[in-house]
Amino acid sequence: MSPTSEQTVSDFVHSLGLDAYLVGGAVRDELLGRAAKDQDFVVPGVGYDELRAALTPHGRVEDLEVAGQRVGLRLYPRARALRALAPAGIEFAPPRTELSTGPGRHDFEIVASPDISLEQDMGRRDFTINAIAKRLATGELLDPFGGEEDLRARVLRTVSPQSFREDPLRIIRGLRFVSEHDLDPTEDTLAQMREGAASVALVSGERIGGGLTADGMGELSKLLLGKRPAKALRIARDTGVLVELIPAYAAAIGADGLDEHHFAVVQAAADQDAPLAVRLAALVHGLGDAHAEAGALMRRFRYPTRLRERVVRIVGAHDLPVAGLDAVAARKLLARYGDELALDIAAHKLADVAAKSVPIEERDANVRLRELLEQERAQPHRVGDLAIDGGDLIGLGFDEGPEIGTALATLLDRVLEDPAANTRDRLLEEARRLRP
């Protein structure tokens, strides 16, 4: 079939003749009026062989595993338009149950079978808002735990008292939902968070930060990228989860409002829609040796090296003086840090001043910094922007190697001071004076 809308994945699945149900986050997001990133399907009463036979004519099919155990199948559709809608494939599974047999992610006894009811499958899920299924054939909802009502009330409630014991990552995921959807945990859910706080130490760093998901982000990253991260961080603090995640916060909690300042900076970064690197820097910028804390956090949570280095540099520029900056200084900052990092630094500094009481002049100076950086990006500020290159210098008699690099850096300094100097004739003339 030819996809024509965002609902095409569901339409395609319905066309297979399976009595399939859309489950989990996709149903939640649909009820919230939001586009779902992923769509997963449960097919009651169907075994693996029957399910594979229904899927194989439509593309490549591979086993779907959890903790080394087969739990379903993933289809990579043959139709190009469907692949574009579901690049990570479409997941199909019979209902399953999971019994925790230990404290780790892999300590589960998983049973997936056509004999298990859909209600039982819903019972293994984390929160009521994720324990809703929609039957594709009729559009009716199966909602055994009242998830739709909790969504309307903006309530976060676990499906069972064992939810966090079964997987401690669910605690951080719940806090992520607080940030993303502005939910309020029930008293029972808060009590379960407090009880399970120490168990987050059992969760692998990738699942928290760097991410093992299709979008490459873990739960802490998604929390910070939500609309209400400060609310989630306060709950994390009050339940003991935050210190288990980031031990350096132990000294910040109650210390002249240092924790509240950090939460406010993270929120201000979210309010200006700053990228993840800025929000991570905001989270740790004033904790002890901030450079060390930023690096340690990023390594512990297995963030990519490039992002880790970016966050450390943002934190390192936290105290960058901005009073009296002009266009020349802005071009030099762009040359020193590069465009993206310089703008990240400006965003972090703006979030920081927005979160504390400062003279209006200081606030205006930080606004001016961002404006100047945006303005001067169009001016030459990189060696590659120069009107001449190393080949021109060799033609003037410069030796290949460090001598050329030094000369180009000197020429760039000239151009940073005066962009009008960036012409071939003027730079060649200047280079002749520099030749040893």
Ligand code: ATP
Contents of the next structure:
Amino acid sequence: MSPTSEQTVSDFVHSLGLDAYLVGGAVRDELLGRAAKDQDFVVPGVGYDELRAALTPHGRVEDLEVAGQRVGLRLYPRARALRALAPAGIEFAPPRTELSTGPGRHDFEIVASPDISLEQDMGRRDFTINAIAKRLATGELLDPFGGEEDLRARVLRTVSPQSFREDPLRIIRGLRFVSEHDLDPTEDTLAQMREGAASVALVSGERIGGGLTADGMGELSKLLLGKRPAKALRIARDTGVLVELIPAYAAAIGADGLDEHHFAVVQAAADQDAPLAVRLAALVHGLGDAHAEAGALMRRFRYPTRLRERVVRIVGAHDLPVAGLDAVAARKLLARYGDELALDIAAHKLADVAAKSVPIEERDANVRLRELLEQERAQPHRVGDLAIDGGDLIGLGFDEGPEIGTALATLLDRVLEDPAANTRDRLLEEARRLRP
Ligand code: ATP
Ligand code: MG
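Target state, the form predicted in complex with the named molecule; input state, the form predicted alone:
Up next: the whole complex, starting with the chain shown before.
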């Protein structure tokens, strides 16, 4: 039977005749009434071979590995409707436990067998809200740590007191869930964060920033993209996690509220739904040599080069003067930075003034900057927007090479001053005058 487009991933998995459980983030998000990004299933009582045999008729099956050890299988369903619902595949795993052998990401032994219970599998997970399983056959929840109640009460609680010792990344994951779901850690969980703070420095950069996952998003990125980043950052500061993560914060904490100002700018950026680049810039914009700090942080956390350069340029434009800006100046900014970066800079400056007391004129000037940029984007402001191109200049007798680029830049300057000059006739006439 081929699935209809309404058929959900869970319905499909149920139809396989396995006694499968939906687990982890997908159950949490369902209880919160949110759409889950990915759906993972645990199938108790079966081994890899049995699982593979059940999945193979439905598409390509791949081994799923964590730290070089097989932990499950990923199915890329053949049916088109399902593939659209789960483009990154559907994960299936036998229950497993992890025996910690040290503090690093690779320091553990994975034990998977049909004898391991679902409760044991829930017990290796990080937080109670992520340790709930839902049996597809009946819809009943298996919730050995009271995750549903914690979710209702908006509480962040580790599954075990050893949790952060086994994997320090969980501390940042926890702060990420605080930001995403507005949770409050329990006193015990806070104490465990404090105790484990120093171990955060052991976590590899890509798990924090750029991300090893399909969405390319590490835990710090998800924290910043949540709705309550300032709350999570305050907890990070109060537990000592923040300075381990970003040592330059040491000089900002308590210093005239410089830390609080940064948190407030990050929060203001989140409140305006600003992109990750703007939130990262907010996080570091006033720390020491902010330009250098931004670059160093983006490298350490393995962010892609393009995003790094974007953040560094936003931070670099922090002091861009905005008083008395007019439409011509706005078009020149669009030409100089490009649309994306110009709007990022405006968002950054707006978030910054929202987070401190400034004269009303200064706030208005920043609001005006954003309005002008939005408005002037429709006017010509790129070489590509000009009514003539390099070919036309060659037709007028210009030499191929840098001469053309210089002439086009001069014509663009002219059009930035006066968009009405952007007609073929007027630009050809200008160009004739420019001819060497
Ligand atoms: P997201 O919504 O971002 O996908 P998630 O909670 O689903 O959040 P995933 O990384 O997809 O996070 O992990 C799925 C599940 O695996 C988690 O809900 C949790 O139960 C478990 N898990 C993931 N990472 C860890 C970890 N470092 N330590 C313990 N359990 C983890
Ligand atoms: Mg997930």
